[in-house]
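Below sits a lone chain in structure tokens, taken as the form predicted on its own.
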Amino acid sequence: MSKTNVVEVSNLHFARGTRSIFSGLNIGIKRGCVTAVMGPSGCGKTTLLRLIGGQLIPQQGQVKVFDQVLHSLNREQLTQLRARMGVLFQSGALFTDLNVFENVAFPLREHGSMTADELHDKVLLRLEAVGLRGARYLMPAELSGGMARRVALARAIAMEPELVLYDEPFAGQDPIALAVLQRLIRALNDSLQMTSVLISHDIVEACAIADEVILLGGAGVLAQGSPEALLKSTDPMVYQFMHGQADGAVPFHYPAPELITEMRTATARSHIQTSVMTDHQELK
């Protein structure tokens, strides 16, 4: 593995049917950093996350995580590699029939070999880290949206993963919950010496905690660099996205003939229809 990269994507091609999502994609995710992956809807952000997690296989090229080519691994090897990764799903994906404590304990029971006392203390430490130790006996239905996302985060880091994948962690959160999640992602990344990949549409919030931004578009990478560098970019596509402009390199209007042309055509048709109706009435 590269000394600086935990994830390396090389010449990756991936399509769904006839639609090309990635064509020759090349990126590297640096060790110890929070990397925000952003871009317009449909540009392949979640697809990239699934490729990194081994849920999807590229049609060409390769994805390496921890210096291992994912699509060359068998089921057991992939399971072992995933034990070094944590995932925070956009929905949280908590087990609805388990309380908060048992949700966080689940991966420790499945993949760990600790005693009951060790497991108990580990879960409390993870819940303490996200500020929810006092909520350990609550059921998911009793949690607010922000609390549920924090429990999911505690579960994602339960095994002390080296790499954590976040799928739209700020989506649907109120300003207070969003600020809490921001602080937690940055603090946990640094204190546990993890590497974080953050999929997000929230430019301001993601840039506030990211070390690097990868902006996807056009089946590849539009730009990659520090948040400051991308915010100062003069590239029309990059500038429009980073500054949230409604119109620009990506036009507001879907391609169509000139409005005046279609309006004239519509007017002419209206005149013809009126004339036909008049002639018909006169014949009567």
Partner chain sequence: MLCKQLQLIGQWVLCRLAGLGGALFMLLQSLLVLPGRQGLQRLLQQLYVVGVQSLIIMLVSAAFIGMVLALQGYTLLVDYGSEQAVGQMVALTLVRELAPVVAALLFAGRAGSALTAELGLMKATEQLASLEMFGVDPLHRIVAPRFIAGVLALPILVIIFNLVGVYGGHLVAVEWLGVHSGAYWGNMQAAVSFIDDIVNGLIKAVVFAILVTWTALYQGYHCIPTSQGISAATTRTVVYSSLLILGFDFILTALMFGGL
Second form
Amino acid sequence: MSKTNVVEVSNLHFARGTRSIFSGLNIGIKRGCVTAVMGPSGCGKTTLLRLIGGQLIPQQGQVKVFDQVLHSLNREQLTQLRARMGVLFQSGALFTDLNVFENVAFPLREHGSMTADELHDKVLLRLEAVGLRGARYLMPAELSGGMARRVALARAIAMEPELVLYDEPFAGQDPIALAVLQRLIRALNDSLQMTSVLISHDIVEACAIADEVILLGGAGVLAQGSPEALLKSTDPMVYQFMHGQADGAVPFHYPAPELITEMRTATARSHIQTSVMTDHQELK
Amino acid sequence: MLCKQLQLIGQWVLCRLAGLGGALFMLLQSLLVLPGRQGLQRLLQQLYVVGVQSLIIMLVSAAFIGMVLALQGYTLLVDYGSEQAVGQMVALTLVRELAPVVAALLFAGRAGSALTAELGLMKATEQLASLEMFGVDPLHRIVAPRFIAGVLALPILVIIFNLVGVYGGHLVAVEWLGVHSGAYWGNMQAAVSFIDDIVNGLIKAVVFAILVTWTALYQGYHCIPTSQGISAATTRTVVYSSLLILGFDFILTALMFGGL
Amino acid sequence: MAKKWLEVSVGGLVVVGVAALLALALQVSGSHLGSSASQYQVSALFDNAAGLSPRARVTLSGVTIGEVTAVSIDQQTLMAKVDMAIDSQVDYLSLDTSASILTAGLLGEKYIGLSIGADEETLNDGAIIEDTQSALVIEELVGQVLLNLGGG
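What's the form predicted in complex with its partner chain like, now that we've got the form predicted on its own?
So here's everything in the complex, that chain up top.
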């Protein structure tokens, strides 16, 4: 199989209830790269992440991680495989009853067989990497959103995984926290020789650190390539998404009859007519 | 037309059965692994949450229920000159019926709803998914200690409920209404059998504990992880557990005391 | 500190639970601990033991000194045989002690009242009380009263 692809999704079909999310999806994630998977809300980005993590089973097709077909593994093999993966969940998913130190120590305690001193040092190293060594005795409830996500990141990389999945790492972060996360993701990827998959719809932030962008939409891959190439793309869908325009190939309006035909009062109708007319005049 | 109606009923029944089967499977799966030392620590933690934290509400309710029973019983019995039998009435009503049922209903409202909300929130904040990704089965780590704690805690609470209720009745009947203390205890001791009444009441408590905790955990684990989903699941926990408690209470009473 | 409080409170709950169960057994259901060692058996034959059930009180001058352990039919006399367990401290029941089935209140539960006779010898384990007075059956009583009224 491919030596360079860490994750290979081939002919994937997945539906939630009657709603089809993927039909015939094919994706390859290259080793050592930061790959950004982008797309509009509801296109199945988080579902894809769950499929790669082996938490969902595809209805058709297969997901291969480290050249192993996920749904053919038994529980123990899956656990072993997951030990080589780190996931940063959208909400951080810190365990609310454990403090920062214990949260980061959690995967080490579950998988590793290290002494208390080794564990202590390793956790401090991970926390140092995200700049939160001093916050190790705080509880998750006492952390700001950005700090919580950095702790979650430290926990995700505690086992030195070969593959890290980030689910919307930039959502709801202030500019400083965002810059910190960006720097961390890129730096960790390069210094630990990891492969990173970034699920996001923050185009600018994701493109700034991604080597490769996969644009999802309409149940499959819309476009794939370097961020520069996608930004230059002339495909109307790609262009609209990459440049963040309200109207375009994906219309701003939910399909509906003409507004004027649905108005009941004469004043509203005349108001619409005049505003349409002034719009036309302005355009001229 | 009729065929379609029948089909709908059939679908509904099958759906319910599948849900029940899923719940049973979940219960078995979560209990299959023996807890280690860490598991004991977690069990202790949950015993504190569902047991100790429910204690105050149980004590207060038990005292008032015992007092009301004594008051009602006295006004009824005094017409027949048998007010000495009030102790017997209070004790039998409590031990056989009211203590297990009321304690279980309170437990569903206090601990059951909290369990559902806690699990729902863990699901919504992806903590359960996160555990899974660390190779830890959330059924063993999260569900099992809560289930065992619930099943252990409720019978203990019912025992305490019984005793506090009987002393609440004593307070009203003896201290206030002037029933002779010896008659209160004597009639009670003559009428209450340890095996037939107290132990049977505790068997009820164990059954109710399983029903309530199981319902609460299942609803929490399978809720829709949104704020609406969690609140709906919490409501369902209280409603379903209450109905289950009352339904099973009738069945158990018929089996234990109905002479079947 | 928080962990310690948790352990202490859970331990407290369990201890209180066990203590409450013990209290229920002793105070509410009136079970005795190690009762067999400190009691002896006495039986009495009654014409009618209606309403008397096991665990009913056995009293002497109104003080409870034991309980009924079984109510059965004596095969030879076809009378009701009531077995009682009496506290062994009460070792002064004379041989001609009489037993009667009494009712607490008008509708209360039945119990056995003993009254001591004049004999110097005392009842031993397994002894049979011969002087008995049967249960007051309220229907019979009412019937008799009505009969007398009709006759007068």
